[in-house]
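Take a look at this one chain, the form predicted alone, written out in structure tokens.
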Amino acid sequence: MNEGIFKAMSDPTRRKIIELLKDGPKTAGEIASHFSHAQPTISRHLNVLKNAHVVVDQREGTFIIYRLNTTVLQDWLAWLMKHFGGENNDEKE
């Protein structure tokens, strides 16, 4: 398991940023758009992302484009319901 997505996943900036990649790729700029963060700021927020494989960054001319790598997501939320699902959690093997 990815410790690192605990630490992403733990601040409601770093989940805004996953919400806004989900519909797409974007600069930095854009991503800072939505907050009134400074872009330094959501920089870091960023880099907490790219650390933890959350999101994957590739440079298109003068821009970063910002992705989601959904694989690591749906190893965690896998994982999630694995040991936090309800009854059906494995419990019994």
Contents of the next structure:
Protein chains: 2
Amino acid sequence: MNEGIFKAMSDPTRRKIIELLKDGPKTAGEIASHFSHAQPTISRHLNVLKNAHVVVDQREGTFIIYRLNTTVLQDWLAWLMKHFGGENNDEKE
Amino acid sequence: MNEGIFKAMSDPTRRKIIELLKDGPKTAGEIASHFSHAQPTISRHLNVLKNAHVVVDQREGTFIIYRLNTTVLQDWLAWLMKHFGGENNDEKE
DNA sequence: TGATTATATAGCTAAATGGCTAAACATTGA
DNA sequence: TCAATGTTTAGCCATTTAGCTATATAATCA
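Let's see the other form, the form predicted together with the DNA, since the form predicted alone is already up.
Everything in the complex follows now, all chains and molecules, and the chain you saw is the first one.
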């Protein structure tokens, strides 16, 4: 499993960005407006998510629209379930 | 959701420790023997996992035995599924 | 072309992280 | 009580991270 997605998901701001994007694609500015951080700070977070392929961007005029890459998230979740999920662990007690 | 578990899970060494412990409880030394890191390094990783309540320790003579807290892991996975899992996201296209 | 708007990048700082070695601590057993 | 063993803690260092401000880039429009 790609290391990047773990780092991407380990930050609360980035997780909140993902939750925002679950509601549909948004521009960088729209995303930034939900936070009290400076705009470049959010831009960098978006870049981390992009490098992990958790989001995808697309320019639309002067705007840049970000959307979730749900496949990557779901693959990650499936991997987590497989590796850390409730498998039978027959210990003595 | 507790921030600690995200940080705990974001490191590959710690994830490998968890996978080792899925196989059953192990002493700190036994865990450390699976890595090429110095033993105190692993001890510190174990401490991170302990602080996130992902593992639990128990002294047994001079040994300290670590075991998984599977409940915490499963709660975390459930939370992830709920927040990032495949909910219906009816976008136009 | 120049102004405006949206966004990213550069460059900085403080704090967190992960590695190491050396030293401390806890338990056991002679 | 002392030595041995298993483990943690302390202290150090290099790297990464997340924040900021200032600046650069890209697209649009007059």
